[in-house]
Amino acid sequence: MTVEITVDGEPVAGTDGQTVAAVLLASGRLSWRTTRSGAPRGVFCGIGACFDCLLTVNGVPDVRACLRRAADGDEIRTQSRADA
């Protein structure tokens, strides 16, 4: 079964059961957040221990993409320090 999410308004397909991070990585996105210095961040630990993969899911900020399973219709927004 597939799921479709939107990332900054762009549709992205994934497989049911994948985390949001897995869907993003499979779509070719290696980073989706930047640090204060502008350095790109994506998945680092992959187990919810760090904060590198934070993004906004359905209006809820600071969701760890490596822990959140993607659900059909999820609206994902990437975050930057300006959002904080």
Second form
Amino acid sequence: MTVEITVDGEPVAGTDGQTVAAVLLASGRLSWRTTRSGAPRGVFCGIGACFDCLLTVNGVPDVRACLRRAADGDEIRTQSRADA
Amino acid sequence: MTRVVVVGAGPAGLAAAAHAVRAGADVTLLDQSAAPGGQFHRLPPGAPHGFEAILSRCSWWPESTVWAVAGKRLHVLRGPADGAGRERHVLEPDALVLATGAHDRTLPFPGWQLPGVYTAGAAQALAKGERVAVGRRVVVAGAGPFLLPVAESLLAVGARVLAVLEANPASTVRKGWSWRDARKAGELARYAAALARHRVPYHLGRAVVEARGDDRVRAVVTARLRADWSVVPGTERTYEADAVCVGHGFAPRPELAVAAGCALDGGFVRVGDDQRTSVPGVFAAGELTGIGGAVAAAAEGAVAGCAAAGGVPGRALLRERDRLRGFAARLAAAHPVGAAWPGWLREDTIVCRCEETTAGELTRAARDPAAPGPHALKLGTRAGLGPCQGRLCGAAVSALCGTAERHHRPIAQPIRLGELAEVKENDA
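I would like to compare: after the form predicted on its own, may I see the structure of the form predicted in complex with its partner chain?
Next comes the full complex, and the chain you just saw is listed first.
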């Protein structure tokens, strides 16, 4: 079973039940957010404590990618601190 | 019938729910995840978890986040993590068991903010729960026996583990482990054998002191440490690696307990003989009360669940809990955090990841007589004011600045203003 999502418009496939973070990491993406200084960030703690992996899911910003299960058709947008 | 709410469905919470049900209570079990088991019992998506029997005997609320607590009154959001339009509920049980667990404690070092640096727990969660390897060439480092199962999980998903590094020297580690822990030692020997099969070196008295790279980790610098974790000059070694997984023990997640008014001891929730906190009707179990692993957490949960339901925990149950607590204390002695770790830091090393506050900014601010105290320090440097609210940097900032770490976060988990404004809370 696979899920299909888009990341900044690009199609990405993952396994059903995987978190958004896992789908992104498995597709070779390591970072999807930039800090105020412009530094790249992705997963750090993996369990919802650090908020480094925030991204936008279906227009809703600041979703922790490590906690959110990917659903078929999810539109993922990477984000910077300025978007928030 | 006594209504008991258990927050957290890890080893402690599941045991609490089972024993509260057995003692005749009406139990509601909440967890932020979609599946029970917590961080310990992580399974790949869709795998049967084996807790069906317990869940069928209580009200099981997956994907439920407690965002605020007042006494025993819980404010809960139900729905996908950080989503908009989640359902709001209020629960007001007769007794509350908090089993919110812990996250990795990770000390800062130059480059720890680079993509490719993970906590040991993140590597474990991604390997066990998602079948994803965080890198192809990985260094695992820090303190404590947890590093061994992390390395094993990485091997199982096809990563090459270049080395596992325990920061404490053999002389310190030996102090904690004893014949009394034979069963646990046997478990560790199995992990060690798995590492040996894959020719993964395990070094004591060595740590990661720097991650190098521009956009991501490309290399990892390790060094030999003295017993106090000061670096022995000239012992640096560089590995070409695309990931490094670091954990220096664990930090409890006490937000809900603090909000409920429970007293803490050294950051852990203070509990009495039957896991009762300082607040009537509120119990705590598992890593919240001390870091002891899944078996100790389950023993505490069993006692807490029984007591919360109004039962009297049996003597054998209490004895087993005490024995496992003793193990936790010895483990802490075997794998302490050395006081000289700030020696790894440079002026420009980031300490607060969210606000990118550096070690130099923090130590300068701490010395400034014009802005005394932790409040001024926070406002002046912004350390701890970002989205994680000091969860990750709190202990490090406190150690560097000589201040006390605070755990009071009135909003324990994020709630969107729209959710707060629009939806009326309803009793479930």
